[in-house]
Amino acid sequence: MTWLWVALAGGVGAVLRYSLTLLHVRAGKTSRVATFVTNVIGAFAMALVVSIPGGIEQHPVLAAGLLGGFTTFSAASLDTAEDLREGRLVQGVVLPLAMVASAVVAFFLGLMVYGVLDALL
């Protein structure tokens, strides 16, 4: 029955990502910015999920479902491919590298935040 909850949470994550993209586009930003922000937020949240007792194995609905539906490697790949195909080499190389680096930093920041909260509570 866990698979059903993972699927439902994945749908919620996808709707959250889509809503975040709409907010960015309506604010005059490109969908690339939304993809970047989404993946960084997702990395931060994943650090929180892996830090809670039981980690990913005990919380597949949050990890594989919600965050799996929220984050988007495929959209980032599409953005990168379009940039490279259209000759925007700097954007096509720098943006994905910056996104991965920022996501890793956000992940470690999430681990630190969890550690602080765990010590306080």
Given for the second form:
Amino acid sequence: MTWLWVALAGGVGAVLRYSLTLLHVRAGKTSRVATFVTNVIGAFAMALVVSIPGGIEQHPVLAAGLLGGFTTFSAASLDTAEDLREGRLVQGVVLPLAMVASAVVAFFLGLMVYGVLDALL
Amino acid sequence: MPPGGAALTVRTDPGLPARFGLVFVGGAVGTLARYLLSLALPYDAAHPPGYAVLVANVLGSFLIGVLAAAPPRSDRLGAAEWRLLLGTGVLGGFTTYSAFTLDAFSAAVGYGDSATGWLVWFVLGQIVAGVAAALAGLAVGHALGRSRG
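Moving on from the form predicted on its own, kindly provide the form predicted in complex with the partner chain as a structure.
Everything in the complex follows now, all chains and molecules, and the chain you saw is the first one.
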């Protein structure tokens, strides 16, 4: 029955992502900013899941389900494809590279935060 | 927006609970599809990269391009609802950035037994392949849109 919980967690993750997008759009930000923020938060959270005993193999509902459903790759690809088609070449190159670099930094921060919490608690 | 279009949009625009429902159902279906794919191509942190994630991300990027250029038409669901169900929901859930970050981090710090240089190309290649797939999807979608008039 793991598959069912993974699927339901994915639905929850997608609703959280959509909520974050609505909040960004309401605040006057573009959906590009929302996708960026979502994926960076998801990278940070993934580091926490990787760090807990059992890691992602033992926690598919959190890793593949909740965080997999929360983060997205397709929206980022489409945004950059449209940037390139419409001649926004700098944004088309810089945005995806900034996203992956920020995700890596957020993941590293997540590992450190887990390490600190683990030592303190 | 043509005259009268705004009123039409307001009338067919789904309410917040309906929109959350569409995103939830789509996200669950897309996530399940990626999970089943990952059972066929399991991720091993000691031996990156993740091929299931690569397949899901590139395929999902192609399909979102098709969807953006040729949204489905039906009487029951409007264009905004289809985009929430299939785009934000199914394809957003099918593709993932958190698992992709595992490989990006491994490439950055040289973790795992795969050659780090090769992992860097795998990660950058996945971004390029995703954008190329979305461009191809847009082209296919525009062609579909022209053929159905």
